[in-house]
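Presented below, as structure tokens, is a lone chain in the form predicted on its own.
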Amino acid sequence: MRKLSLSKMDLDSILNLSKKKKRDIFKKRLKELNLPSKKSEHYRYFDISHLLSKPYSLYLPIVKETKESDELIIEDGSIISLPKGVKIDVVNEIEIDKEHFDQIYYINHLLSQNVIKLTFDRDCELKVIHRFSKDDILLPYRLKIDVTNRADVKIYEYFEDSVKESLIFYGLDIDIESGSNFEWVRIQDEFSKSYSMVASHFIKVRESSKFNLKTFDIGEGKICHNTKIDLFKDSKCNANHLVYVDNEAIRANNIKINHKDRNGKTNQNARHVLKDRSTAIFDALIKVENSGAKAITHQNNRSILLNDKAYMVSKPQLEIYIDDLEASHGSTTGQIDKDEIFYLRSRGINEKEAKKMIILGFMKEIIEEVQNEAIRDDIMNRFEKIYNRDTRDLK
């Protein structure tokens, strides 16, 4: 496989990497947005230029023979194991969102030779595990998820790796049909320097349907998730985000939620705990269009910095074009409250344990939103594992 560096390629060269039939659509949109760089608003604090300047071997996943298991396992973009009864296809092209804010969304669609399509027409809980095993590659792949027939679907998504210096372009295109419910729980932890990821997602929440998004970012890594959500009449979106990062991690959640019709409801709640030289980015926009009358939208972010070199970028935003709605947003960033530590110490708890109780209590509020008890306990154990390796440095 020949090496390529996307930052050194022009638009036509990138387009020529793809065999897609509808390349004109991608070309038009990428010309409007320009290729990704530090000048792109959502990459201002996440150094996309540095990632794209590295030479990678382009690796295109292939269709492999699969075996049956209780989980859907995807290794280097190819299905290797899947549960019985889940409708899965591999398709060449799918409908794309022509209004997405992220350039990588279109580049990923261009480069993804095949798309893994899952269709749910009945209630289902499914664990999806992504595994990465190849070094120094650029790996593009995507999943298409359709939730139909008023189904109630929950997906728990995990990432496993043993690679270094690879760049993953990944994403989900989700269509939640009228009256259906979909919950997406993403748990992404890294305990050492490994792959980098830029993931771009598009979720369509149709009339009277509900979407729950729960994301948990843990440990190290340079990972950015760019998510666009469109809400239609009487639809609901609850989005919860929890981030605990250390060392020189950069974790970004750029989320744009659009109220495109009446009576949409959004509630977004984020918590961040940062240590060492880590950076977290919460760039969240809720937009209520002229057609979004009677919208209810609330947005809040709270962050704790455990030392002076940690850096938090918090940008909760409302963009509103009507008066007939209920809306609020807010953001706070600070250190552990000394009065809380004093109170716990006055009850005979030493300072180390007092800090742990405060931090884990701060995170537990989001973790408890996960209804599945086994998944909830697993998430808490993953956060405690990271916390316990770090407590010696919390001064």
Given for the second form:
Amino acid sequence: MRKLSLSKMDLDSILNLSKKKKRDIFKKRLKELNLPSKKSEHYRYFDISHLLSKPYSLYLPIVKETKESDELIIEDGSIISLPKGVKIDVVNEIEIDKEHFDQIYYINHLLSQNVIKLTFDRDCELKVIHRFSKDDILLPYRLKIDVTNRADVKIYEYFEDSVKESLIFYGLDIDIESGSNFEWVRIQDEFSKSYSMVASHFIKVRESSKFNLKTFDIGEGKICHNTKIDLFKDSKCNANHLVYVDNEAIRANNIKINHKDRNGKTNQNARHVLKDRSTAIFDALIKVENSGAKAITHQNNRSILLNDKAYMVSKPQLEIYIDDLEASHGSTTGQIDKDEIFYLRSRGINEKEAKKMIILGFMKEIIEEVQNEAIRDDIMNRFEKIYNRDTRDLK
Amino acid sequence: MMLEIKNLKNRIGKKEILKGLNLNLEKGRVHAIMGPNGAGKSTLSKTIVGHYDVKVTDGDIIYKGESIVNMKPEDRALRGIFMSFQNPVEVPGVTNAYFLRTAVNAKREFEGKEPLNPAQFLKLAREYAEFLGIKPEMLNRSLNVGFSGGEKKRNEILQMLLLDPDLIILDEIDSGLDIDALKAVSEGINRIKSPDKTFLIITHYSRILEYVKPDFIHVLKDGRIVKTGGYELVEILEKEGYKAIEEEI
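The form predicted in complex with its partner chain is what I need now, so please give it after the form predicted on its own.
Now the complete complex, all chains and molecules, led by this one.
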């Protein structure tokens, strides 16, 4: 298999990697955005150039025979098992967002010759497991999710792997039809240290529909999620993010939420705990356009640094073009509150245990937003496990 | 003697607060400390429990015959020293019940006793909560988060009852309490009073002392105990203020 290094390729060479016939929109948009580099604001602290400079074998997923299981399992971009009753197609082309801020969104669409399309027209809870098994590959793949017919759908997404040095381009295009609800719970934990991922998502939240995003980033790895969410009339978006990273991890959540029509509501809450030499990036913009009157939008990030070398980039931003709205945003970054530690110690709880209780409590507030009890307990256990891994260096 | 404080000097930051304080707290007695603002009352209680703000520069604190000046706060607590906080901190995400059980079991482990399981603990906690007029659902809420001033103070007394300490320091437990809350808090204190326990009540006002009668009143001024007497001292201070003491000095 021929090795390629995307950073050494020009736009035309990248376009030629694609078998898609209609490439004009990709070409136009990539020309406008330029190829991904540190110059792009969302890659300023996430070293995309380094990732793209490595030579990878391009691996394009193929359609495989599937077996029945309780979960939807996707291995190296191909479905290998799926539950009964889930409507899945593999399609060549889907409608893409023409205003996405991330270049990888377009490059991934270009390279993904097939898109896994899931259509939900009734209430459903589904566990999706992504597995990666191949070393040194560039794996591009995407999912398309349509939620229709006022359905209430919850997806719990997990990532597992045992690969080395692979780069995954992944992403979701989600269309939530009027009156429907979609909850996306993404859990990306310590297994993720052996691959790097750049994921670009686009979510269209149509009139009177609701979108809940709950992301849990745990452990190591170099992973960047670039998410664009468009909100239409009377729609709601609740976004909760919890990040606990250690060692040399770099985890980025770049999110842009656009209020495109009246009466949209956004509530975004992020919590970060950083240890060792890890870096976390929370670059979140909520934009209320001229057409977005009566918007209600609140955004907050709180971060705790457990070590001097940990690095938090916190950029909660509001971009507002109207007066008729309710909006707030805030961000705090610091160490564990000394008074909280002392209060617990003054009751006979030792310092190590006190810090653990405070940190797990800090994270629990976000975890408790997950309604499914089994998933919630599983997430709590994962955070507890990683916290207990090593607490020697806590300040 | 429960506690002996000998020539205690300390500072917070660069400021010297206690300037050679001597004080003996007898076992089974209720001591009250009164004094004007800035006299060092709260610093004294912080020093006894080992607060990180306070740097002891001279003197000693002997608790049950053992020096505690260099002891960690948790080790002091496990040996039976308890302070109710003037402004109890809020700890989001840590439920009151989980915190209380962890604290109770830490002490039980220190004393070589079996830990209480959740059911045993809840039975005990509910009984004390009911006695103090604390709603049972408050046990499941995050520690002190969204509690009113009165609820926080009652919660401090609940901790005191559950931990069953020997030296109990009540730092302005009566501030911001309405009459019902003050009664509930006082009943909690009176419930635990015994010949084995010593109280140190730090207060600005005589209100709490009407419910929990002190054996000794100590007046703290400018980092030193300047007068010790009986309950009659409260009446003098109430009538004439700290000026009366100043004139005596």
